[in-house]
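In C-alpha cells, one chain follows: the form predicted on its own.
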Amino acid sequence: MKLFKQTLLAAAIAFSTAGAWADEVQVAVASNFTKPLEAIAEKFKAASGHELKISAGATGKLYAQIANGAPFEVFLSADSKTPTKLIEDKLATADSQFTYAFGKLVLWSSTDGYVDANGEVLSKGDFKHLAIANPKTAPYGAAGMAVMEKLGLTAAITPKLVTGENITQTFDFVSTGNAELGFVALSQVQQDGKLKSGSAWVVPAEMYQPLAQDAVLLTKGKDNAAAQTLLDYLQGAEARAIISSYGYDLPETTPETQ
C-alpha cells in the first residue's frame, strides 16, 4: 500500500509538471503557518508546477470568509474543530481532514534576556503590555489565555493585554516594541531549532489544549486535482521536513503517508 501510494503521488506530480496541466490552488492558512507554507509552496511548485495563492488570517475569520463564499480550495487551520465544522456545514469534503502539524506556544520578547527560561516574567508583572491574538478567533490566543488562567494571573494581566487580530499582528506588536512581550507561535521566532532573536519561554504543552492543526479540502476545490495533490504533498517527507524545521511537532506517519 505504501509503495502504491508513493507511485500514485509521483505519477500525479510528474503528470502535472507538463505546462498545460499546471494549475493554481487557492489556500486559506492560519497566520502562524504562513512562513512554513511559503517555503512549502516553492518546493511544491518545483515538484508539481502548481502555484499556491495564499491568504492568511485568524482561523475563525477564515472560517467566516469560507462560509460567506470566499474562493478558497484548501484550508490549513490552527485547530481541528474548525475543519470538522466545515465538513458538518458541507463546506468541505468528508474524509479529507488530517492533522498536518502540532503547534507550540511561546512567550517571546524581541529583547535579549527579557523573558526567562521558566516564564517567571509573567508573575513579576514588570511590563506594561503583553500581546495576544484574539482568543475568540485565534487558537493560539485561546492557548495564551489558558496559560494565564493556569498560572492564576488572568485578573492581574488582563488590563495589560494588547489584542492582535491574528498571530501575525500579535508578533508585530512585540517585534516593534509596542508590547514588551507576547504569546506567539514558536514557528514565528524559531527555525532549525534556533531562536531568531530576542528571548523566549517555550510554554509546556500541558498548560494548554493541544494545538492540532488540521487541513481539509474545501468544496470549491473538489474538482481541482492540484488541490488534492497539495494535500498529498503536505503529508510527504519533503513538506514534513520543512514543517519540523519551523518548530512544529509532526503527526505520526502511517504506511499510506510515509
Second form
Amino acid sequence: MKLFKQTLLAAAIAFSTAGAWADEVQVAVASNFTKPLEAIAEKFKAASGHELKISAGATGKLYAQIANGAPFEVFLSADSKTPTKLIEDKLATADSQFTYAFGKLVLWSSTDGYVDANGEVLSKGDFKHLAIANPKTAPYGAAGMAVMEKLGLTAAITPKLVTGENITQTFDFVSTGNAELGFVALSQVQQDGKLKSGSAWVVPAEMYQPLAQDAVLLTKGKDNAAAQTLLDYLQGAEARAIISSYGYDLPETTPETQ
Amino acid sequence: MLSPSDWSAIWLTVKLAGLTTLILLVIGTPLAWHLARTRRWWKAPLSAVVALPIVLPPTVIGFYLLITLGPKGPIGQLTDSLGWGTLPFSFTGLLVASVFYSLPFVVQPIQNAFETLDMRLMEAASTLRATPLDAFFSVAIPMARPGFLTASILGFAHTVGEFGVVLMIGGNIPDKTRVVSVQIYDHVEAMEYAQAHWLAGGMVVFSFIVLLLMYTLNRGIRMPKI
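Condition change, the form predicted on its own to the form predicted in complex with its partner chain:
Time for the whole complex; same chain goes first.
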C-alpha cells in the first residue's frame, strides 16, 4: 500500500512538472487561417515547448460553440466583430483583442488561365457554378458578396452560387472542379508568395471591407499561461513572417507587446 | 414561425424523399428478390455492397461522390459527354446520392420478406399456369406487403434525415439542394435558434409519427397462414 502511494505521488509530481513547461493550448481558428496556424504551431512548439490543439471552422460556428461552452482558450477569428461580441458576452478577456492579420480575398479557379488578371471572367458569366462561403457566417463569403454587389453582378450571379459552409469547403468545391471558380482566401491558394496552382484574381482591397482578423483570449484560457504566450508570440517577428508568407497583410504596429 | 425559405426546404425534402423511395422500390425489388433467392457466389459480396451505406460515414460517401461525379471524375466525364452536365449542386445529383445512401433501408426489408415467403405458393401458382412474372406480381408481392411498407417508410424517412452527403455535394442552393436538415444547420450557425427550433422540433415529431405508423400498421397486417 505504501509503495502504491509512493508511486502515485511520484506520478503526480511527474505530471505536474511536465505540465509546467509543456502546456497545451486549445485554439479555435477560422478556416482560412488553418494552414498558417499549423506552420506557426510548429515554430511555437520549438520556441516554447507548448503544443497547440487546433479546431478549425467557420467563424460564426465557432462563436456558437464558444457561447455554448466549448473548451477553447484562444480564438483566432476571421473578423473583428466576433471577438468584440465575445468580450461583450464576457466569454473573452477585455483588452486581449488585437488584429493578427488582414485577409485578402481572391477569385480562384483550379484551371490554368481560367481567371484573368482583372477578374473580367465574372462579368462574362461564362460559368455554371461560382463557389462562395456562407455570407451569413463566414466573413470571406460576405466580402465576396460585396465584390459582386460593387460590380453590379449580384442578380446575374446569384443563381449560379454554390455555398460552402466554410471557406475550406468552398475551396474544395473549386479544387475538385465542381465549381469552375470561387471566392476563397489568398492564404489557401498561395504559399511563399506564389500561386500554388490554377489561376486567380487578387481582388483589389478597396472593393470590400478590410478583413481584419482578430485574436482574443477566451475566458476559459485566462489561467493558462501558455495561451497568453501564444498571443504574444503571434505578434512577434517569427509569426509575422509566416503570416505574411501566406499572403496576409500585417497590422502596422503590434499593440500590447511593444 | 416558418419562413418562405423554410417551406421551400420542406417541399424540396418531401420531393427528394418521395422520388428516392419510388426509384428505390423499382430497382430495389428485383435486387431484393435476387438476393433472397440466389445461391451463387456473388450473394455475399453483393449483399455487402448494398449494406455499405449503413456503415460508411456520410463524409466518405459525400467525398467520393464529389470526386467521381465532378468534372474530373469518371462519372462526371460520362454525364458531361452525354450533355447532362455534372451532377453535384443539382437536384438530380442529390437524387442519385440519396438512392445510393438509402438503398439498404429499402432492399433489406423487402429481401427479408421474400426470404420468408413460402415457395410452395409460387409452385402452386405455376401449376395453375401462371407465368413466373405473373406469380411474382400476384403472389410474391402481395405476400411481402409488410416488407414493402417497412421499406417505403424507412427509405423515405432515412432520406429526409440525410445531412452529411447533402452538405458535401449540394452546395446549399435554395429550391435546388437546400433541404430541411441543411436549413436547420444554417439557422443554428447563424444563431437563429427560434427558427431552428420550429424545423428541428418538426423533424422530431415527423420522425416519431412515421415510426409509430410503421409499428402500428405492421402489427395490423398478418401474414396469411397456410
